[in-house]
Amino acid sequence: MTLTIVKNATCTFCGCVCDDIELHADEIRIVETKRACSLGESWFKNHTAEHLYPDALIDGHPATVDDAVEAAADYLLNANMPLVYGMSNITCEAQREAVALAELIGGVVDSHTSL
């Protein structure tokens, strides 16, 4: 197996987004990072390479992305109140185009925090 070396990896498990990881990858996965810490290693390390599944899949069927796309526009535009959820583990700015659709969607915003 051929051994990939990833220098100046970002990390966005956490917010941090440390940008000084290297990561050591054989052919389907990450076998070593160097300077992450526990939690973006956990994150690195349990992630693969692998395509297990197809780009997309509508109702359980696969689909391109481009009609998954589509689809998804499709249920966020009809839905009551959709719910944007989650964002904990994302960028800033990421967060601010989450928070742009669900104010352009009609929707609501709640975090994990909330539990």
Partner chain sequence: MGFVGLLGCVMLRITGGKVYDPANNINGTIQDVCMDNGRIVADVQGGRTINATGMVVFPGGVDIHTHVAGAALNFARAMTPENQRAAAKFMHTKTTRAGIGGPTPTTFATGYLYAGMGYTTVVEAAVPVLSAKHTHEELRDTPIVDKACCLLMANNEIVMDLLEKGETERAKDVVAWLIWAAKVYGVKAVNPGGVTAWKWGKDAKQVHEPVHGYNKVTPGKIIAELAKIVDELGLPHPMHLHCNNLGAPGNVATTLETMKVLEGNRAHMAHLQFHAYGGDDWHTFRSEATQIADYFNKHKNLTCDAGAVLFGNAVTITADGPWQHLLYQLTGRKWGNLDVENETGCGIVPYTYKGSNLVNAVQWAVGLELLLLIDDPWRVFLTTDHPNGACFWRYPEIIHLLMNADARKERVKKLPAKALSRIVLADLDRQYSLYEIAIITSAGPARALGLTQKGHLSVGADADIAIYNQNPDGEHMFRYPRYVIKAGEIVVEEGDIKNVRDGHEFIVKPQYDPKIEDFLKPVFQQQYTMSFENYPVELERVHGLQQVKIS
Second form
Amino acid sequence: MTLTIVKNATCTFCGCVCDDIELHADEIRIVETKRACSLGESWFKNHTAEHLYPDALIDGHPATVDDAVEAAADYLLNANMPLVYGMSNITCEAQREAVALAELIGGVVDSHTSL
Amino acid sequence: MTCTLGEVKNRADFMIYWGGNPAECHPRHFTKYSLTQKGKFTPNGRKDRTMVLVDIRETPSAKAADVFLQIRPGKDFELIGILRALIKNQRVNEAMVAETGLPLSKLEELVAMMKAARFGVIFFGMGLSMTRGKHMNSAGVLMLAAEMNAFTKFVAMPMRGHGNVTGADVVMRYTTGYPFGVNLCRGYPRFNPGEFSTVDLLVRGDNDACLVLGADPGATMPQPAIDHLARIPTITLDPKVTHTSRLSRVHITTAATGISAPGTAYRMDEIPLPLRPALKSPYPTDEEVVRRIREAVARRPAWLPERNGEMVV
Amino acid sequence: MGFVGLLGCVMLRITGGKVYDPANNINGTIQDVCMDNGRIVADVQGGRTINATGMVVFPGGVDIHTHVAGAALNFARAMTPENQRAAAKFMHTKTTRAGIGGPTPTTFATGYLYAGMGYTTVVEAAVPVLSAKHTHEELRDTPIVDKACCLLMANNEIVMDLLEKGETERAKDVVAWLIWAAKVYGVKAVNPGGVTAWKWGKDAKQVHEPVHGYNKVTPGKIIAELAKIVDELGLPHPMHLHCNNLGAPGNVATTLETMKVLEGNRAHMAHLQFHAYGGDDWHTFRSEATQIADYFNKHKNLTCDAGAVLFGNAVTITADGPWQHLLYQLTGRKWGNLDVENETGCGIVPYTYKGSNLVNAVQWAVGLELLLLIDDPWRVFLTTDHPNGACFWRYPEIIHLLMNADARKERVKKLPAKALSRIVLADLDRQYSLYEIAIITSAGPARALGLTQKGHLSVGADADIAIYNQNPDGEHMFRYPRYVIKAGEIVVEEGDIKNVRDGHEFIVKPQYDPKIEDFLKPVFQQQYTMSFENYPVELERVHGLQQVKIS
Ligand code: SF4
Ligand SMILES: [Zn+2]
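Could the form predicted together with its partner chain be given as well, to go with the form predicted on its own?
Entire complex below, previous chain first.
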């Protein structure tokens, strides 16, 4: 397996958002996390490139992403007051999409901050 | 009265960590940004700095502190008020001081240290901002730092928690004008913390569908909120099948932020940083899935705010 | 959705309108304007025709100095939920995104508000390198208008340290490298040296005294060197300067001193209104617009924008930390301050200009006085330093006052009696013509910015056009354009946003020695807290990017 080295990688586990991490990864997992603290290290090593989970679940049953997207769209559009919640472990690009979606479905959008 | 972390690194000779346990929750905060880091005007690192820790219990962070002040739980607001009075040489109520669990002499020492600083900083953590009177406490600390500028340079900064919560704040602010809890039901942004905050909404049972992104409320929220999430159609996007996924009608697995998903995350001081994923995920990113849901919604007959019969001009 | 406007190759003809195109000396002539594929063309066959009989045709407005995107503004949005609640609401529709107006509008609303007023290009005047990625993200979601950014430079410690050591050549390479790293268009100097001093709680008030922490570097030296660097790099826009001592009584001396330092170089003096005061303190505060205008009229190397004040709510938000602290002490209002490592800082104080307040009355007069006393409209432009002096969407109120001496004099009568001896506005009879309004709102700023395809209607220019119903009430006329055309497409019709498309962002790439990175990297690692490699803005982050050639 080829080993990839990514320099100046960014850890998003805590609010420090350290961007000086050197990651060593084979195709499946990250094997080394230079300069990361122990929390960062376990965050990086806790996620792999394996297909460990079904792509999607509808009512607990495996489904395609396409079907899950359509089901999600139906539920959200049919609701009177849908909520879009969380946002802390996703990228800003995803957050930006989330606000646009909340607007389109006429919902509430909220993050962990309000907890 | 705040700054980016590099200002702390380069200039701060005095720091208060209030209501947080950085040694365990933000492990590299001391070494990368603040206490032990060597900066332009703090060439000797730790030796050039004094650190005070204010907390309700002695955490491992206390070992790093020069002074540890153990405050009685829930007395932060009182202590902020006392310090604000002391810096202005105003008399303080001794009974009130006694309630904080700290002797007046200690507090006077603290104020003397604050005033003697060249550049002081207060980092306030969850313990301060998330407990009783949280908004009042944060506002109070910011006022204290602002008022200290009559004597010397002083700033205050929240120690924000998980991942990219700062980014969420930033993005919501420029798109909607408000940092969190934004209600778009009437077709324009409304903000009313308490009314439109997630836990309040869910506990009251106001929502009739929920999209959960990068969070696991099923594991962390109060039970009545979780019960409501299980009752309504909940949709969860997460790199793993979580507690929340299990109570959801729809779960979609996504790539992990910064590990296999590219993009941007904000540091607690609102500095944007690019993500450099080291792995290729078999799953789509959150960004892609949310966009696809948005496009799927857009293909359906549109919801327009007029539907609620409340046009606003 | 507000994300992508579909680009069509639409042909369009405007016929019957009185055209004001000062760059081509066209002063109200009735003639056709044709466009195709986003550009002005000599003629079109077919396509839509707008009958503009009884209307006036202007090149789209260009705002040379405003604050509409970035960390500081976004900080202000968080500070003022009460403003947001009171502000105009923007509804989600099939074409537009939801948003909020007011003094610190949301990004989408900003685009709609500017376009709705006939403005099609705006310059965000204060961008730190460290958070430039954020500014570009906000600009991406600022629809319709084209954008450009000025980079905050006069308190950059790496540059200042080099000036201290006399290494001006290297400083030039660093400046050029930073411009490209931030993906910006121009260079802005704010309170040179004063923001750095503020990081120790000090200010830099004397043009020729060393900045706190330095021996040789004075504000004057920073100003002179940066102006020279910008000229030598051949940037299309000269150094954009916010002088020291903003807002302070008696700062006219500083401003005159500064303008002397600039002799021999080009410079753009930002929001000159805030720098034209006499008096020794707030009690003796008075206008020195005459003195400033006299000097300015004789020195053709300079351009300026007004930074005019209107009575009402504003949010003062500048990279001038010390001034903001002073304002906070004066008003007792909320104060936000944000210092940005090694580069700059900013302060934010919500503020209300009151007609009954002597100081505010003088400030209001000074902005108009400068616009009336500076004789060459090609060198003074309409701004309010939004949201500092007033909100940009109130420009039509100023236009009305410029065009109508009677209305102005009526308003002067309502000022506090004490103010009248401190200003000269009541004695000024000049009235702006439509031609001159087209210069100060479009042709002039476009030329000063070096944006050759903006501010005029020559063949090949960007087809950005505002069409107004002619009306003796300038305020009404300019508040509600009949049509606004952006890149050849009708985006606003009778006040409604009809069509949303994304604008461009202009950037430049000045020349530098690539080896400068070998010098920068170690210094950076010592002074900053992020990785050097993560510091520059990636090209993909600038949406609608258009690189402007350097001469
Ligand atoms: S490496 Fe450690 S301190 Fe840095 S962001 Fe990750 S978890 Fe936080
Ligand atoms: Zn400005």
